[in-house]
Every structure is written in structure tokens, then in C-alpha cells.
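The form predicted alone is given below as one chain in C-alpha cells.
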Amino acid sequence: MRVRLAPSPTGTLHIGTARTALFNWLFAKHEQGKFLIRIEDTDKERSKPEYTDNILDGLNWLGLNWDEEPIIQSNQIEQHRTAIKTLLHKGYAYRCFTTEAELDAMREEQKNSGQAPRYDNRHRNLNLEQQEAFKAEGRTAVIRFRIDDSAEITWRDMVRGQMSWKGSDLGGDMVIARRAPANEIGAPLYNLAVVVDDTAMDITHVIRGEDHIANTAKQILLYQALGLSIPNFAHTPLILNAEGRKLSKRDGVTSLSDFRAMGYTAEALANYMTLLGWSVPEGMEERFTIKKAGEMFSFDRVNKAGAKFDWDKLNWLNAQVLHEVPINLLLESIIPLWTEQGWNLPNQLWGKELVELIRPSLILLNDGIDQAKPFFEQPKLEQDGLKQLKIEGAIKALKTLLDLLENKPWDGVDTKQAKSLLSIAADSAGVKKGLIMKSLRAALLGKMQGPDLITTWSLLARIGQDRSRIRACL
């Protein structure tokens, strides 16, 4: 069993393409088959090497390893042209000399008369004399594949069951090669190239989005005309926005690179994308690794209906991953973010303790920037912190604590000593311990919300920041 992802390097890796890759990969793992890559770069004007790099890097990041060296479609162009020559020789294809102006006029006439746009096959049966006349005019020609309006195209789709299309629904004879001088073959187009390439790669199952269903009907006709084996097909549901429309750039974040930049983990994103269209078997939790999903994956649990993108669900999954990943790996992931801010760790142990402290508040990896900022930079005193320090006895309590720290320095190690210092300072200042603890939080973090106070104090004390922050509030 061999499946493939065939992205076009005309942009960065889209979330929909990534989900298609994931379903292909999961099916290959479940069936102990092979997952392959083909870069469809025949659109030379828009294809860029950096997009190819982005796509392959994104798949690697998700853990979707491929089993053979990626195929570059433009390297196969002679095979495509050979197939086109075969179709011309057998009479399945012909040269069409209709100009762009004539096509525009035809479409306008169809629009005005309320007809669906389609090519009217006007050059399907040109005789030799007519062809020579067009050539003499200097006309260029596309190559079209004949589609019989009465043809019935059927296949058993792995997601949608029995599918049936009529030739009359496919828009007339299909262009399979771009416009070129009359005796030449122009650049092969998508539907023809895909059939030739999938055959050359021995693809047994073509898994792609439902927006390719009409293409599948056309491609089956090409397989039949070329005498090639027809693969199995599965058309997966589209990813929809909150309004039920296909997720697009208008919805903001759609590129895998954007999700990575926002701080989503590969594990959470792969987990969530699997749930976009696939129902977990009974007894299986919705949080899983792709390895586990590969063991359970089958197309009988892939839905026909489009899958709405749910940010809350993705955020929940991402938080679960961050809350459970080994602390050393989490620190390793966050350090580059801190380095970009110009922040350096005093030592690894201190960094691990900081990550352990802020971890419960993390939803995105990038939350580690805001949560850690007070430990690297002097925080501004926010309104709630300022209000706390204006409470009667707050400043006196902090002065008392500062005097204790000057006389009995605390190095941030002994938690029992820290609690004792707070109790002594509260008694000496004649205030409740709760007041001094809240006031210390305001002094250290600039606000009243934050992680465990004693651990916060400990981390700041070890880098000599606790007393300076208390002094700044007096």
C-alpha cells in the first residue's frame, strides 16, 4: 500500500494540506504501507524553493516522516508529454485552436443565457484542412482530452461510498496541455500530470480533500484512456471556519508556520488535526499521539461533513501537552524564546524551577515569555499592586521584612526559613501574615496575580533581585 502527499510549493504549508498529509500518514502506518512526497512544481512562476523547504520542514516538525526520497514533478515532464502523445495518437485528445477572445465570448454568451460555463467542444472534430488554416493564421493550440457527455464515471470512495458522475457534468473537453505553437506540446496540466505521476510512483490509494472530487472523475477517464490501473480514492472533509465556510487566509492563521510561531506544539496540533474529520473509536481518549492514532486509524471513522475549526479545543490540547511534557524538554523549547528577549539563565537548575513554576499557566509555548518576564526584568507596578501597597501597614511590613533580610540574609534555598522570616516580620510590624505576603507579591511581581509566592521569592532571591524590588516600593 502506497500513498502520497502532492503539495504545490506556491505557498507555505497550509493547515488543510497538513491534515491531508496526516491522514495519508496515519493510513500508511495502520496498513504498514509507505507514505511518499511529490512536490508539484510545474507552476514555475509561483513555485519557490523556500516554499518546498517550508513544506518539508513542517511535515518533519509534525513527525510525518516519509519513506522514499521526494519526487519533483517537473523532472517527470517528458513522461507527461509521452502520455499526451499517446492520447493524441489514439484519438482521445486533439489540438484546440480556440483563442482566448473566442473563449471569453463563449462564456459571456453562456452567462447571458443562464447556462453553466463549459467548453462547447467546437474544435473536437476539425478536419485537416481546417487545422492547416488555423496554423496558417499563426494560431497556437492547447491540447484537450475528449469527454463523452454520456460517459458514466463511478468509483467506491473510502469516505463517501459509491460515487457517480456524468461526463456532461465535467465542463466539456478538458485541457491537458497549455497553449503552444501548433505542432508542439505545451506544459502538461494538473489532471494529466497527476495520473502519470501516481502511476509512476505505484500509488495505490489517493487520499485528498473533497474539493478534488470533480478532478477524480476526470482523472479516472484519463486512467482508462491510457490503459492504467486506477487507484483507490478517499476524499476527506474540508476544514471549516466558525461560519461553516472553507478555512482560508481571510480567517487569519492558516499556515503551519503561523501555528508554530504562536507557540502551538507539534503533538497538540497533530492530535487536533486528526480530530478534524476523524472520530475516535469507543474507549479511546481524544488526547493521543499520532503513533497511537496510526494504530487505530481507519476511513470508516472519517466523516463526510466538514470539520469546524475550534480554537478552544486546540488550546486545551496544547495546554495538556505543555503541562505534561518532561520539564527538561519544556525548558529546552522555551529557552530560544527567552534568548530572543535577551534573557539569559543564571543556571539550568534555576531555569527548570522557573519553568516548573509557570507551567500550570501555559496554554501556548509563547505564554512562557509573559509568565517569565517578571523574573528577568523589573516589573512595572500595576494598579492592583499599587492598591495593595497603599493598604495601612503594607509599607511598614515590607520595611520590617527588608531589615530582617539585611540582618539575616536569605539565599533563596531554605523554604522553612522564608516562611519564618514572613512570620517574624508580620509579628514585628503588628500586621497579619496575609498582608505581608500580599504586599511582598506586589513588590516582587508588580501585581497580585501570579504563581506560588515562596517559590517566586526563592528564584528572585537566588539572583539577588528580591531585596532590590522591595526597596523600589518603599
The other form holds:
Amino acid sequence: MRVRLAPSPTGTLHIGTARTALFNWLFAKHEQGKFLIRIEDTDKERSKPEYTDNILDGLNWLGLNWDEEPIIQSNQIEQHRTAIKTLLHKGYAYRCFTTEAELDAMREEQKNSGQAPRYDNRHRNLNLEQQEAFKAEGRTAVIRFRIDDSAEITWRDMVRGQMSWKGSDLGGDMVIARRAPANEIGAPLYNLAVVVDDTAMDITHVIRGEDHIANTAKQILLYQALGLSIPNFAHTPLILNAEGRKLSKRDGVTSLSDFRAMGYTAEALANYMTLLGWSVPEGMEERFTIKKAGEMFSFDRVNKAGAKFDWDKLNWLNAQVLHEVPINLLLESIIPLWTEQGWNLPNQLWGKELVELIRPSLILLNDGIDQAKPFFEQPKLEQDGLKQLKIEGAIKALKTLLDLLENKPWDGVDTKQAKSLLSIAADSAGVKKGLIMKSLRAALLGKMQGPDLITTWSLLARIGQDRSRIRACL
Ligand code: GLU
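Moving on from the form predicted alone, please list the structure of the form predicted in complex with ligand GLU.
Up next: the whole complex, starting with the chain shown before.
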């Protein structure tokens, strides 16, 4: 069992491609097969090495490890050309001399008479004389593969069941090599290249998005003409936006690196992308690792219908991952975000405690910036904090507490001592303990919402920030 992902490096790793990669990987894991990569870089103008790097990097980050060295499609061109020669030789393909202007005129005519645009196969049966005449005119030619209108293409799709396409719905004879001088073979095109490469790579199952269904029909005809064995096919549902349309650049983030930059974890994204189209078997939780999903995966549970992208679910999964991940790993992933802000940890233990403190409110990893900010920078006093400090007795309570601390600064470790200091301060200022606690929160964080007070105080006390913040409020 050998499957492959065949990305074109004409852009960064798209979430749809990542999901296709994931389904290939899951299937390979389940079947103990191999997951391979082929970089389809034959579009020289749009392909860039940095996109290849971005794609491989993204797959790696998601944990979708591949077997064998990635194949680079442009290195295979000679094999593609050989296949084209075979097709020409056997009469399955021919040179089409129709000029771009003639093709435009043909399409225009089709449009005006209400027909679907297609090549009308006008050069399919040119005799030698006609061909020579076109050559003598100096015309260039593309190479087309014959698609008989009467052809009936059928396959059993692993997701969609029995499929059937009519040759007449494939747009006429298909171009398999780009325009070139009439005695040459121009650059081989996608459908031809894929068939040759999938064969060379011994691919047994082609798993890709449903936008490739018509290509599959064309490719099956090529397999047959070349006398090659036809792999199995699975067409996975598209990812849709909230309006039910194919998720596209217009929907904002679609590139895996954007999700990553927003603070989604690889684990949550991989988990979520699996759910985009695959329903978990009965009894299995929706929160899982891809390793676990690989054990359970089958195409029987992949839906035919498009999968709507659900941000709430992704966020929920991301929060679950962040809440469960070992604290050291979480700290390790957050430190670079803090460093970018110019924030340095006084020590590892302090960082660990801070992460432990803020983690329940993290949905995205990047929330760790806002949540940690008051521990690295003096916060500004917000409306609710100000209101708290205006309550009668608040300032007096804080002053009393500060006096106590000036005599005997709290070391930030013994929490019993912190609680007793609060009680003593409340008693001697003649206020309720609740008032002093709320006011201390306002003084330390500038606002009334926030994590556990004693831990917050403890962290600030250990970096010598508690008394200065209280003092600033008086
Ligand atoms: N390069 C094609 C794409 O990125 C590959 C499709 C396929 O898997 O055959 O859409």
C-alpha cells in the first residue's frame, strides 16, 4: 500500500492540502503502508523553492512524517515525454495546430450558441498533407490525447462508491503537452505527468480532493491507453466556509502557517482536520491524537458531503490541547512568544508557575502573551480597577498592607504567610478581608479579572514587583 501527497509549490501549504495529506497519512498508518511526497513543480513560473520548504515544514510540524525522499516532478520530464511519444506512436495522441486565435473564436461561437466550452477535436484526424501544410505555415502545436465522446469511465471510489463519467463531459481531446514547435514535444501537462509519476512511484491508492474527480476520469483513460494498472481512488470532501462555499483566500486564513502564527497547536489542528470529513467510530472521543486516529481510520467513515469549517470546534480542541499538554512543553512553546515581546524569564520555575497559572484561560497559544503581560510589564489601571480603589477603605487597606510588607517583605513562597498578612492588614485597617483582596488585585493587575490572587501576588513578589505596584496606587 503506497499513497502520496502531490502538492504544487505555487503557494504556502493550504489547509485543504494539509487535510488531504492527513487522510493519506492516516490511511497509510492504518494499512501499514508508505506515505510519499511528490512535489509537482512543473509550473516553472509559479513554483518557488520557498513554497516547497513551507509545505514540507508544515507537514513536519503536523507530525505527518513521510517515507522515502520526496520526488521532484520536474526531474521526471523525460519519462513524461516517453509516455507522450508512446501515445503519439499508438495513435492515442496527435498534434493539434489550432492557433490561440482560432481556439478563442471557437469558444466564442460555442458561447453564442449556448454550448458548453470544449475543444471540438478539429485536428484529430488531419492527414499527413494537412499536417505538413500547417507546419509549412510555421504553426506551433500542442499534443492532445483523444477522448472519445462515447467513452464511459467508471471506478469504485473509496469515499463516493460507484462513479461513472461520460467521455463527452470531459471537454474534448485533452492537451497533454504544451505548445511547441511542431516537431518537438512541449512541456508535459498535469494529467499525463501524474499518471506516469504515480505509476513510477508504485502508488496503489490516490487520495485527493473531490475537485480532482474529472481529472481522475481523464487519468483513467490515460492509464488504459498506456496499458498501465489503475490505482484505487478516494476523493475527499472539500472544506467549506460558513456560507457553504469552498474555503478560499477570501475567508482570511487558509494557509497552515497562518493558523500556526495565530497560536493553534499542531495537535489540535491535526485533530480538527481529521474531523473535517471523517466521523469518529462509536465510542471514540472527538479529541484524539493522529496516532490514535490512524489506528481507527477507514474511508467508510469519510463523508461525501463538504465539511464546514467550524472555528468554535477548532478553538475548543486547541484549548483542550493547551490545558492537557505537559507544562514544560507548554512553557517551551510560549517562551519564544515572550521573547519576541522583549520579556525575559527570571528563572524556569517562575515561568512554569506563570504558565500553570494562566493556562486555564488559554484558547490560543498566543493568548499567553496578553495573559502574561501584567507579569512582565506594569499594567495600566483600567476602569474596574480604578472603581475598586475608590471604594471607601480600599486605599487605607492597601496602605496598611504595604506598611506590613515594608517591615517584613513577603518572599512569595509561603502562601500561608500571605494569607495571614492579608488578615492582619484587614483587621488593623478595620476592613473586610474581601475588600483588601479585591483592592490588592486592582493594584497588582490594574483590573478585576484575572487568575488566582495569591499565586499572582506570589509571582510578582518574587520579582520584587508587589510593593512597587501597591505603592503606585496610594
Ligand atoms: N498537484 C496537484 C494539486 O496540488 C495534485 C493533485 C493530485 O493529487 O493528483 O492539486
